[in-house]
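One chain is shown next in structure tokens, namely the form predicted on its own.
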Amino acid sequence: MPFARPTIRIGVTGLARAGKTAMLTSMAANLLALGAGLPALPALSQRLQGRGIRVSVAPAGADPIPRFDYPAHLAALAADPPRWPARTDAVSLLALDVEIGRAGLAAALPPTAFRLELVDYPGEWLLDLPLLEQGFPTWSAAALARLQGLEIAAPFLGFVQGMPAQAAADETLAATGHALYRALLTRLRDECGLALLQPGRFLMPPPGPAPPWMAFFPLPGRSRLASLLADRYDRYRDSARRELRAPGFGRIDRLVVLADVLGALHAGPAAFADAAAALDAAARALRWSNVAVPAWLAQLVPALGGIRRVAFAAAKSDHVAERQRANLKSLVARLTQTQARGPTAAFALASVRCTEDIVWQLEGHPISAVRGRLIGADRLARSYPGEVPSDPPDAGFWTHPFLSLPDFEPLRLPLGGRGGVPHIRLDELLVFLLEDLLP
């Protein structure tokens, strides 16, 4: 009987709208059409100088997570016009079979291979990885102290602000008060652009039925009710817990963590400063140790290999000119620094590229810019959308504000797909995410 292949699994989450399914999907056609020797990854060419690679879809076995589904993604991206994959709302997973030729004296030897595993993770269940070392006391008050000033969250502040010191420990307000603050973060997610929102679940919830102890919100005080909330907050952090030992995110070993800066620079101070919030609470979350488990995780699971590489990426990096992105890429670097002792890297990426980089007279004067097609137009647009800061703006920068980034529909993929799909810099993310595995 054949030995088993060795298995990667690369997890790719993210804040909102930073487009995993857009990067799961292109990580997959253009590792399978340099696999079939087109020039689709040049950075991993580069490193593999001359030895040859195979790449194939894996079968799906008996694994319990759900198929991410490669042919309908890459058929809305090779499509005519070309269209964004849906959204994804659940983990899910691809993978593939991966077999590199020796060099040197070594080539006459079998090819390095490995089962490559894509995991599809949802970023909502990322940002619940900082609850677990915070009771809810703890909790509830920066919740709250973040809703503070914001219009849209009155109604569930004046519920909270009017609940009696003594409040008993009624279903019924539990209930009311876990439904507005559910319908809260919901609008904070869709209409405000904002990304710290906790509990992810709450937005994105595991499938069957929701349990009775998900009914919960944050409360201060000591009452009835702030203490079954607390009890309901415990059964959701010793659920996430169990988690992270499950299919889903415990066999992970290198993770992606995406997010659309440019997107929340476009927003404003609130919206950037949230999602800088959220990229800093990731991160720190995944700080690990010296054998690369972060340490309340070793605790848990003490034979856990651990997460041994992060990247975090900025997405969307072709709506700036080339000119730019080092700003964008220098900006990501800032917002998750930790103290890891394993490897890190921050990026700018566009995983499926929709402009090319032009130069544009603005008012007399040569700028770089970028043009693409918008998404139901029949012409072509150009766009600069502003100076991208390489470090967390200060109150100049908002002075004068990002402009506009446009809904740009994706570049035509070669070969209708099976030559890969435009990208930037998706190869040099992957050559990290794999550097250790390449002979």
Second form
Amino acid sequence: MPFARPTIRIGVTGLARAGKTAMLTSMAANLLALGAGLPALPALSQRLQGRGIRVSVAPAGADPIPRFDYPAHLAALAADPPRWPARTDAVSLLALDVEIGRAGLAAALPPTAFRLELVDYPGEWLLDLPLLEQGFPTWSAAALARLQGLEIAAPFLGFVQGMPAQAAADETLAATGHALYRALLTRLRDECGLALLQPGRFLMPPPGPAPPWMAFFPLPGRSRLASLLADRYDRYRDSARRELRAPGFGRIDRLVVLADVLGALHAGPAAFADAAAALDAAARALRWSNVAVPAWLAQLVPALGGIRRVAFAAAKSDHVAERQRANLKSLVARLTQTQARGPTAAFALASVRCTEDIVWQLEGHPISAVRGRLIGADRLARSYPGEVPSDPPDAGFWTHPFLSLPDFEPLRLPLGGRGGVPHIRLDELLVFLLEDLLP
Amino acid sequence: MSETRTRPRLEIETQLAPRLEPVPVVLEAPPSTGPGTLTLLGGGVAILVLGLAALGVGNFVAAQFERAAPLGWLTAAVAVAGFGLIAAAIRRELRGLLALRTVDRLRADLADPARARAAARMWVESLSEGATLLPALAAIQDRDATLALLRAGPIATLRARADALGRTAALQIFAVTAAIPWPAFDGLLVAWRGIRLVREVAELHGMRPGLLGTLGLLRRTALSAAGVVATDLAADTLARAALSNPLLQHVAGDVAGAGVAARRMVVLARATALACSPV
Ligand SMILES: Nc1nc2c(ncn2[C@@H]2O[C@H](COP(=O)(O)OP(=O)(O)O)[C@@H](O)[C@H]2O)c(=O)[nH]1
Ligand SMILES: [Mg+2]
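Requested next: the structure of the form predicted together with the partner chain (the form predicted on its own having been shown above).
Okay, now the whole complex, with that chain kicking things off.
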């Protein structure tokens, strides 16, 4: 009776390269290993207090969301030499069936059973949530204001400023402006490391051919071209709104927001402020997701309440040593202070651990650092990328460099992957997400 | 802080290194519920046997003194020697058990940020080559760095030595099972060599477990084995490396199961090392 059990849907979201695919793969592999009796998730084992747990991959149901290709991603990490999972873009879903036994006299009763669905949800799409409350003129003004003073934005800004006030609703103009704007967003992401780039679906288009109303760009004024763009913008918002109710996102009831905070520390003050703004947008959007339902009703009827638990996590924290991970965690907590209704928590974790902590004698001081093998190398590399601040960094912080994160190779997977994936604090994250389901 | 002033950097080490392995996890032992029935029974029997024997011997010595003083002294000397040996054995057992407790205490201390540094210092001092590590240890203030240092230094050395012991045992098992014509003895041989291996690794960690101590150690080893089995692959490679001798490879085909038993020795050595190690 596969549909008799309740379904828990965990969304894992974050911008491209934040580590969503790695996290889904690691969560699944470690849960399966735990189900096989291996000590892959100690915090969760401890929480279960000796109750048995069984985990299996659920058969693909009739869900329209594409499957997450778990076997291929795990095989890549387990291979020798290992590879990182191939880049994935669209939404995908992996379902696990979980059964937790009961303790004591109740052991004779049937176990608690639920289906755990893990959804890989592009974070770019979450960035569109604030748009739902903004009209085209407001959005245009805000988007253009953010571009002011950026050198690489000059061609696009030139195009917009050169536009005659009475510009006609011409398709060529719309297409040209759109192409320029899209190219600019891509460069802002790839070259400047910026994150708060809207509309998100320009950078991460949904699967399938792009509909014609996608071709818009921010433009001030009341020309006929502007009103054409405004119409398209509204169509875009409608489609985004519909998607929120669609199976992909609509039924997510717990969410992990992954952010590459260490990467942002490297990219510099502008990129960091931008990443913080993106995290904040996600946090605010989550309040929005429940706006139609009063709090008291959401509490009584959870299915109406949308997302009930949110974890904000700094990914790839194996790039720094344990002491710095504590700083990283409090930094994430400071960046995501929200008045969200449900429980929220901050984490600094690594889904796929690549390094071990070392003490490095540098300039006469012992420094907590890490070391691991770089992809394709045969020697260990020692890395101390810099000090991680525990509060949002001030001007003084930016006078010291923070190195880019080297491409480390994952630790050897126990039992070729059947023993789980080495991780940092993924077990604590799972305990937080599943808290109300655990004994 | 000092670390803000240190320039960040990335450096490649000079030695070739294999792919890194995860640190095996040790499961917490379930809380003990006091001495079990068997322990109580065994204790009672031992007290009765020893106590009654002591009383009997006492009477006998007194009787001998009544016959003749020299005879009495001689009997007393024999009695004292005999019971002395028994007492020494008991003392050794208790010390072995106590050593296991010490590991537990050390673990608890190292887990506590306030006491970790002092505990680490004490443990390092008790190691034969510990002195070289003391200056580095003194320079470190926080617990995580202390643990990292212990793991990279003495723990890694101990683990390497335990691996070597495991490899030797594996080789012996392999060679002897190949040579012994009675397959029925294989199981016995593996069990005996396994227990010896557990004691060897314990001695490496500064413990000399007696009979009871060995039993306790075996229980812990079983717990840590789950973690080690999870890192199976590493043990596999080690065992294969140990058996890579061409002559052994030649006979390998003849001895069904010896390869498996040899691999188990390597796992056992690692599991024991984990059970005896404070970090
Ligand atoms: N060191 C380390 N690197 C990671 C970890 N997770 C992801 N990465 C790196 O981040 C890249 C992107 O990860 P991926 O899961 O594909 O991101 P996605 O685009 O959000 O699905 C990977 O190729 C890895 O190089 C981690 O836990 N530790
Ligand atoms: Mg992906």
